[in-house]
Structures are given as structure tokens and as C-alpha cells.
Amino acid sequence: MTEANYVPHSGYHEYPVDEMKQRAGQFYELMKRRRSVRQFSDRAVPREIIETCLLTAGTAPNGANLQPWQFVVIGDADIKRQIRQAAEEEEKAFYGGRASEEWLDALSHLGTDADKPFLETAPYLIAIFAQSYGVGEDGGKIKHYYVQESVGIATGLLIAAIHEAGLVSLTHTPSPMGFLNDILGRPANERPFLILVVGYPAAEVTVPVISKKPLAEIATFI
């Protein structure tokens, strides 16, 4: 077993409790206008953007600090068309049939269908996978603890480093994505988590009209 080694947190800097409630607060704001968006420009984004936003991701807190993810960015036209056909398949099943009423009227408001244009028009897709287990250099398996939360922690940060930089983005999740192993050439050891949607809105972009639940319905103070 390996040891334990600390050293000084020197990252650590406290702010005065005015400066803390408005950080807090220009941070709300900021997160408040960011929006999953479906119509996106096909303008270029520098790479050395989505570079530092997933170094961002990276940063997250995770089960051992194993950090089992892995994030292809993929901005290869083709391989976005691939893609695109193999999510649109399994979409027009989901609408077709597959999907509860249930579920159908729970996303009507959104006015979600099986054509995912955006799967080719934005610059960057970026599909990301969660590693059930880790590879040693002797080829054995290495176990990971957490594994979801752990995705799910660093893509909450990927998708506020997007924002926060003046981008855009979507989750979307086509149900099932192991197609994304096939085309993308991933090992069995990950797991699709969902593909990430990034780059700059279209000019004439419109969103639906949705509203959060305030604090009282998220948050319970003891």
C-alpha cells in the first residue's frame, strides 16, 4: 500500500464575506444564461479553447483521484457524419416506438425530434466515456471507484468552462451509444457517457421557454 503524501494546500486564497456573497452571486448570473441550445454556426472554435476547458474538466473531484474519463473531441467531418447517421437511427427508434408516451410528453415542451443536424454543423462534438476499470502498463485491470459521479462531476465543469469561455453547448445522449466505441475505436473498458455539443450559436438560435424551481424546491437547510 502506498503511503500518503501532503503538502501545504497553497491554492487556497479566502475572500472577505462581501467579496464571497458577490462572486457567489456573479457566478449565478453567469450560469443563468446558459442555455442547451440545438441550432449551431458552423464557425470555427481554436482548439486551444476546448484544450483549456478540458483541462478544466480535468480538475475535478473523482472516486480515488483514478479520474476514470476520456473525452474525444472530435472535429473530423466525417467521422461527425458517422456519427450523426448512427445517433439519427437510434433516435427514429426512441421517437418511433421505443420511448413511453410518458417520456414522449415529458420532452414535448422541448420540441426534441430524431433529426440531430447539429451532430454535423458544430465544430466540435465531444463524446465522452467513463471508464469502468483502468489498464496497468502489464495490461491487468485497474478497479474505479465512483465511476458516474466521477463522469458526471467533470462534465458539469466541462460544460461551465464552455460557458464561462463564450461558447454553447448540448448534451445529448442517444440511447444506446456503443456505436460511439465502433466508430471512435475505444476500448471495452469505457462506457459512453453522452456526447457534448460545442462550438458558437447560430445567428437566428431560439430556445424553449422553461423555468428552474427556486431554491425552496432544491435545497433543504437543516
Given for the second form:
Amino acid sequence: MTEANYVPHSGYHEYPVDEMKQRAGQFYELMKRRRSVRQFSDRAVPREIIETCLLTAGTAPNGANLQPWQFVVIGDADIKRQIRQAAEEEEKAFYGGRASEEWLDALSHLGTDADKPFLETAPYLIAIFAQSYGVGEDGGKIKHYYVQESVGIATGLLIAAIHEAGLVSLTHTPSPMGFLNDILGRPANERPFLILVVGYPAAEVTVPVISKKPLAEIATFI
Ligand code: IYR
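If the structure you just shared is the form predicted alone, then what does the corresponding form predicted together with ligand IYR look like?
Entire complex below, previous chain first.
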């Protein structure tokens, strides 16, 4: 047992209500401009930007503060090529019959297919792993809590940080993703969560027409 140790929360800033409204609105204006992008430029992105965005991801609230995540940043062309090859193999099976008609129907308005050139074009792929359990110095298993929730929240912060920095991203989830452990040499306690594709958009980038549900549909005040 480790005893709890408290310090004053000096990082908290209170704003006047009008300023709060303005800040909340500004953040919404920023975030609603974010789109998942599937056409990337090969333009280089400074590694430091990715590092800072990962630090933001690492601030996420998480189970028992055990921080059950690992971000593998891939900039190497040969590894990106291997990932594209393995992902496209799974995607061919997915689009070619493994996915139900209902699933393919739900995706049809996005115009996605098994071809994933962005996995090679984008300067960075971030393979996000969820650590189902930790491994102690003695090799013993350390129980992790709320792993999916924790990694999901961290990924959300990462996506927001990348958008705020002025880059675009795509959450890519070939299924199954076990090939990531093999290609990246990750241990058995780490399960692939998703691949975040990061970079600048291609010059003539387009995005599908979609809409977001209005507040009344996504929230209930009682
Ligand atoms: N993983 C596939 C299929 C796919 C599934 C969902 I749910 C999406 O929102 C988008 C795509 C692919 O990446 O094409």
C-alpha cells in the first residue's frame, strides 16, 4: 500500500462565466472543423510536434493512473509498407465477404474500400496499444483497470491535440490487427487498439458529406 499524498491543485484556473461561455464556444468551433481524412500528403512533419501531442495524450485520466498505453510512432518507410500490406490483406477479406451486408451498408456513405495507400503516404502512423496488464520488474503481472476506457480517452486527447496543432488524422482499424504485434515486436500484454494516421492532408483532399447529431439527440438533461 502507498499512502495518498496531496498538494494544492495549482493548475486549476477559474474564468468568469462569460469567458467560460466564450471558451467553450471557441473550443467547439475548433473541434467541429476536425474531419477524418483519407488522402494524405507525404510532406514531413517535425517529430517534436508528434512528441508534444503524445504528451497531451499521456495526460488522460485512466484506471488507477497505471497509464495502460503504448504509442508506437512509425516514420520508417519499410515498416509503413509492411503495415499497409498486412492491413490491406485483412481489409480485402473484410470488404470481400467477412463483413456483414449490414456493416458494409452502414459504411457505404463513407466510400471506404480495401485500398489503404495513406498507410504509406502519411509521414507518421501511430500504432496505439492497450496494455491488458502490466509487467513488473520481476516479470510478474500487474493488473490494469478500465483499459479500453483509458486508452480511448487518451486517443481522443491525441486526436484533439493533432487537430489543434494543424495536422489531420485518421483512426484506422483493420480487423484483426494482431499483425501489428508481429511487425512492431510488441509483447503479448499489448493489444492493438487502433492505428492513427497523421500528417498534412493531400492538396486536393475531399471528405464525405456527413452530419453530426444535434444536442437534443445526443444529450438528455433531467
Ligand atoms: N476498417 C475498415 C472498415 C471501416 C469500419 C468502420 I466501423 C469505419 O467507420 C470505417 C471503416 C476500413 O478502414 O476501411
